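In the block that follows, a single chain appears as structure tokens, in the form predicted on its own.
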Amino acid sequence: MPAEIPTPISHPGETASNDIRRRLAKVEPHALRTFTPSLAVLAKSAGSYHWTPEGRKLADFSSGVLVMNLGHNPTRWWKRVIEYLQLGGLKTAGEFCEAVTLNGYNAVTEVETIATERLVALMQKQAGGKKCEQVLWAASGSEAIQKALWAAMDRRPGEQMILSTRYGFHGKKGLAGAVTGSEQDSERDSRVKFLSFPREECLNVARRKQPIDLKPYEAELNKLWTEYGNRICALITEPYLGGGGSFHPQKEYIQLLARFCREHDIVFIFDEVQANFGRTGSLFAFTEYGVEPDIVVLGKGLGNGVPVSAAVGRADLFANMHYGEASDTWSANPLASAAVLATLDEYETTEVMGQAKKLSAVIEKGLLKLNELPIVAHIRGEGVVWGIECAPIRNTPADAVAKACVEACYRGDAEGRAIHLLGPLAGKVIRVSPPLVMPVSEAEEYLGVMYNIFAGVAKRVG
């Protein structure tokens, strides 16, 4: 039976935005985007803000989707991207410019080589080891996950089973989709077995600070090893459950998984597509969690808006793949390589991480104040990525409360201060993840705006 086509989203007083939404709904299926009740139409963006076609200003508390760590359209970053592409200045030859090719399929460019060398060098320095030896480039997070899993599965004949932590999100394509979610999801790959993730143990900030009992998780791992043994080729997890509701585990849990892989010679894959480049408090989350994976998967903030991702890991793992087995049209394209280099420049020459640390403290303080409201059940997070779990109130379920909060923030307060948020994660969790460069004073102001708006929602639905 065909799915019911939803009525295009519209908002009062948004003539231009509503027209754009209606036009797009005629020529683009709604399945292309994740549901967000505001469905903001963005005319332009700068720093930590968006503007609608009507000129309304929205404070961006989503960073796209944890992509714009350096903010929207940073001038210095854009100049560097262009410089890396032009390699010394724009020259014209008739109707065409002499610049680096934008697609070098089955060819090599120097900008790709430099980007790869610098990323490897940076990650080896951060890890304090040598496992980050080579880069498998891709264009999206799910593609890089798939390539990492292919490398693990090609390692030894007959080793095809993958362990994945339950309720994670690694993508929607192929094997990336197979290791996402849990056993209850449809079209599950029989080679994938799921592990328990300590959601109860990290339900909120206070619970995460308490010691975790690892014995049940150790027993589960040992049982799987007894049952499947050497058929297990890889274990994949992420620093925190992003799409699964913003659950940030104790470091000891992640260290247990890494130790299990090391003891049984299993490839340990760490998916930090959402967490890399400062989100969790360190440049790379694996250093924050005290582990050294065999393959680290990067994306989102890696290109600050330009589509690029990477699986960075051991050369011996990637060596088992033959020509063409990890290639595609856009991997390591010069535009993406230039964006990576510009991103690396920013982190190496500015105080992005110092600013992120200050911003993290402000966000934590502001969000914990929301616990005073009856519509908020839990606050959890780290660094500059947090989740607000909404609570049901009277006859209004938690999912509906979360939706109402996102819509109310989009409409803004009496002074016209509005906040752009993503659609609720796992139904009832609202993610808060502004650019790392958002000024502290502005973050404080808009967290206050958020509190008052949430309080208004609580009064209205309660």
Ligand SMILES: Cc1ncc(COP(=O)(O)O)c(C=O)c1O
Contents of the next structure:
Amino acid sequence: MPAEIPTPISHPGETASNDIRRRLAKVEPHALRTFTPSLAVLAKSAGSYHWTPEGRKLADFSSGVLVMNLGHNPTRWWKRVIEYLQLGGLKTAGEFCEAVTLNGYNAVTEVETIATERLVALMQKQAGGKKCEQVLWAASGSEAIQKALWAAMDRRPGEQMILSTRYGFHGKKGLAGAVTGSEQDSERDSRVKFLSFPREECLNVARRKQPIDLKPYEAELNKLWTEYGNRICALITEPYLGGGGSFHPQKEYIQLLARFCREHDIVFIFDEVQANFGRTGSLFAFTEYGVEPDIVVLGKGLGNGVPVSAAVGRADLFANMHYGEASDTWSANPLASAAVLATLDEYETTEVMGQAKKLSAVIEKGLLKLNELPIVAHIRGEGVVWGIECAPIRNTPADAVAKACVEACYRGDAEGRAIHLLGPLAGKVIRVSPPLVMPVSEAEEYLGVMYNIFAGVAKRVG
Ligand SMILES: Cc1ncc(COP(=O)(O)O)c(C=O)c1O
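Next block, the form predicted in complex with the named molecule, ref. the form predicted on its own:
Full complex below, order starting with the chain above.
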């Protein structure tokens, strides 16, 4: 029996958007998208807003998928991307421009060199990441995770086992997929062993402020060491469970993992693909959590929309890989390098992190107010990355409540104020992660809009 293809999403009154949704559904498999009940069609975007083809304005509470931390299409950022590619001014030569090549495979470019030097300098000097010595570039988060794991696995023959914290998300492809989720998922890689992540202990903002009892986690780590010993080459974790439902652990838990790795000479890989560039309140989450990883994996916000990722870590680990082992068509391409440089310029010369701190306080206050509503079970988060766990109401399960809230935010309030959200995470958690540059007054206004829309859902659903 052929698989059933879902009916393309459409919304009443959206003639132009529905036409685009319908045309795309014919030529693109639905598997390419993560299910999002709104499936907004975005005609243009600036700062913290999108506009649909019908001209409807949507406040962006998602930043793509935590990518556009500096907002959509920042003018100064774009100008710099172009300047970095031309390095000294555009010279036209007939039909072609004399500018930096867009693919320097089997060669190197100066723009790549500067981007790599600047990223290392920023992570080492400003953020204190002493082990951030070299950059292994990639094009997507999962590729950079795979490269970080390869580096750890290449270190010593026979050391091929990887520890991974349960319910994490590190990507879908290759080894990144193998270290994602838990042993319950199908097709597990026998080299990967999962360990507990303290979800109960950080179930909501109040619970996270209480101390964590580390003893059970210490015991579990010791048991794994007794069982597998120095067959273990790496431990990978995230600062917080992002895709796994927005669980932000106490820092002491992450520090315990780092300590365990240090004591047993295990490569500690910190997946900041989502958290990097300011989401947790610091430029890099490893400083926020007080750890010094052997490899930090970056992505998403690193290129502010241009696909680029990186595993940044110890030179001695990367040295074990042979020529070509981590090369591919897009890694360290000049467009990505220019985007990274323009992004670093913004973080180094503007008050974006100060703005993110102010925004964080406003988001926390606005979201905690949602606790008044019967459809909200828990609020979790830090910095500018938050989750609203929905509660079941009457006959409606929490997943359906979350879906109804995302749809209602997309439709907007009576004054036409609408909010663009990601589809729910882990079924019932709504993510709130606007660009760090969203003005505080706008965040306040739209959090109020969200409250009223959710209150309407609470009355209606059931
Ligand atoms: C923490 C984390 N690691 C890795 C990835 C995978 O990144 P990509 O989708 O670019 O492969 C993601 C993506 O959401 C992520 O959140």
